[in-house]
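First, one chain by itself: the form predicted on its own, in structure tokens.
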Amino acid sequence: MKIVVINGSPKGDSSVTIHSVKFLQKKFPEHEFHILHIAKRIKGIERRRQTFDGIIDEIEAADGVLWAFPLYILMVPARLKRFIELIYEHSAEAAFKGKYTAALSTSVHFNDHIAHRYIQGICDDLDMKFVASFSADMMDLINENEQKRLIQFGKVFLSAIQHQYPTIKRYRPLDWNEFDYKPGKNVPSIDASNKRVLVISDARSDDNNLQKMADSFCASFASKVETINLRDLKIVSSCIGCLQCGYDNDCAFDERDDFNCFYREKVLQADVLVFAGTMTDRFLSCLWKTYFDRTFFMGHFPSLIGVQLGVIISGPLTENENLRDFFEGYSGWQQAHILGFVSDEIGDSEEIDTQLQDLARRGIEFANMGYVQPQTFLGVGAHKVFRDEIWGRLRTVFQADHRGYKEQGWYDFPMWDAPTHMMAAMGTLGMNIPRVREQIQEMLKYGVSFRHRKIVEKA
């Protein structure tokens, strides 16, 4: 059988991900794995329709399609996102219809489920037969047990094609509501005082609802709000994964475009930050993904700590929970406070006005309070994943992260907490003595909250 591999890594043949594919090639020599370096070649694919059509011909002739990609900021890289957009722009969906497909990624497992859900959603939209996802750690290939698991994944995928096993769609098609948002007369009433509000958008001339919603949000303030359209910035490339930034946060594109200066001088100075975008397939635009990918020059260190973060979306957001998960995961990692989401899908201009005005009110109110919600698993998990990785195998490359984590005291490993460690050790010994264990278990019925009761009594 012929399997076309859509390589979403900008590194092409040298990527970690594609070596997992090459491993499968060696283990299943009876099948042809034809690797297409989509991400590395994306600019040429964009410019030359003949190149794009040649890729579509390869896919059309294949028995199966394997999406292979690394994770870049909770998602597939911007360059793979752009290829997916081209499929729709060139009306090439028919080439994918009915094809058996699977997804293979490598990462440190930071919100990898979001990228895989996105790809499965795209495959469902293209009416493909999605078999399985395989999310590997970036070093799994050198582990013999993980090699066996990768071989099993290959068998599952290839067997499904050979036997034409049935597959089940996970996602329904998105229902796009044609609605023309007509903002009412907004009375500027919110005093931003000394808080800096920044709205970032990628609105095009035909993004009427998005532009009007962003304008309506800005009109809620008594003073002028700064807005920046990503399309007005010179951004020569999305992130290419060169890791040059790991040592001192200096990006390879620092002197070649506007992005890093814009991020340092505008984004990092904001107290209230609002992202405004139109849904494109099951994410925002490739330009927005480029924005997020390029922020990686700051490494794994949160750069938006305490920022109030709002999101304005044109599109059926409630049908795309994965997009909401992306922003909530991003906010948790950044230790920002997610203000909420406003979408035009409700189809009621007056209600949208009300929501936008309240988004503005909450942004300033919470910024003045310094209010950030307690972290959920998304933030706690992000901290622990990156803490362990930066202390360990990523430290050599990501020296800037390491310095930042040391300065902030974020290497908070439990074994370094001496009082807790001593109490746990004593408790463990006590639990091995039947009489003491009975006393402890009896105390636990009533005594877990004794410290909490004292706090409440003093309040």
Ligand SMILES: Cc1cc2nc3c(=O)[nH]c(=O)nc-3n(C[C@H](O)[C@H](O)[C@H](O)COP(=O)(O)O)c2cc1C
Second form
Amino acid sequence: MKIVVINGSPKGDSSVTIHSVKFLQKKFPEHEFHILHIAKRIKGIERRRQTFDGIIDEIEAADGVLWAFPLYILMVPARLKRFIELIYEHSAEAAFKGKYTAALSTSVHFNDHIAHRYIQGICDDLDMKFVASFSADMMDLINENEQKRLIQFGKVFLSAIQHQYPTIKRYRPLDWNEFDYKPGKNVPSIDASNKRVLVISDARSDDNNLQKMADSFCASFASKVETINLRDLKIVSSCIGCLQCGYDNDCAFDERDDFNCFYREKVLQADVLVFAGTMTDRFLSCLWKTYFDRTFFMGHFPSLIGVQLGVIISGPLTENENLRDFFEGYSGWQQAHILGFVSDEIGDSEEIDTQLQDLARRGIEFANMGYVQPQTFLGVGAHKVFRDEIWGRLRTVFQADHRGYKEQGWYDFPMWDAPTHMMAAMGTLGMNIPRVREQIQEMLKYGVSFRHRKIVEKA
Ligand SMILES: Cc1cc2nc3c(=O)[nH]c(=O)nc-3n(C[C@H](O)[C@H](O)[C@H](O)COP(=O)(O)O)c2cc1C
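We have the form predicted on its own; now please give the form predicted in complex with the named molecule.
After this comes the whole thing, all chains and molecules, with the earlier chain placed first.
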């Protein structure tokens, strides 16, 4: 059988992910794994229709399609996102219809599920037969047990094609009724004079609703707020994963385009930050994905701590929970405060006006209070994953992160906390003595909230 591999890593043949595919090729020599370096070649694919058509011909002739990609900022890299957009722009969906497919990624497992759900959603939209996702750690291939697991995945995928096993769709097609938002006059009543509000959008001239929603939001303020359209910035490339930024946050593209300067001088100065975008397939545009990927020059260290983050979306957001998860995951990692989402799917202009005005009110009110909601699993998990990674195997490359973590006291490993360590050691000893264990278990009924009770009494 012939499997076409869509390589979503900008690193092409030297990608970590693609080595898992090459390993599969060695283990299943009776099948051909034909690797297409889509992400690396995306500019040429975009420029030359012939190149794109050649790829589509290969997909059409294949028995199966394997999406192989690294995680880039909770999602697939911008370049793979762009290829997916091209499929729709060139009406090439038919080549994918009915094809067996699977997804293979490498990462450090930070929100890898969001990228996999995205790809599965795209496969469902393209009417493909999705067999399985395989999300490996970036070093799994050097572990023998993980190699066995990878071979099992290969078997699962290949035998599904061979035996034409049934597959089941996870996502319904997105249902979007075009709606023409007609903004009323939002009262310019919100005083933002002591806070910096920045609205970033990627509105095209034909993104009517998005532009109007961004304008209505801005019109809620008594003074002018700053808006930036990503299309007005010179951005020569999305992130290519060279990791030069790891040492001191200097991006390889620093001198060549506007992005890093824009991020430092505008985004990092904002108290209230609003992202505005139109849903394009199951995410925002490739340009928005480029924005997120390029922020990687700041490393794993959160750069939006305490920022009030609003999201304005044109498109059926409630049908695309994964997009919301992306922003919540991103915000949790960044230790920002999600103000909320406003989408034109509400389908009622007056209601959209009200929601936008209230988004503006909340942004300023919460910024003035310094209110940031407690971290959920998304923030706590991000902190722990990156704390361990940066202290450990990523430290050599990500020296800037390491310095930041040390300065902030974020290497808060429990084994370095002497009192907790001692209590746990004594407690463990005690739990092994039946009478002490009984007493501890009795104490648990009221003892855990003992200090809480004291606080409430004093309040
Ligand atoms: C720009 C960038 C963003 C990344 N974002 C994530 C992420 O959100 N989650 C994660 O687990 N790993 C993330 N990683 C780590 C890569 O997914 C991982 O190193 C992967 O193995 C690289 O594969 P490749 O060599 O095939 O490109 C990121 C790496 C880069 C360069």
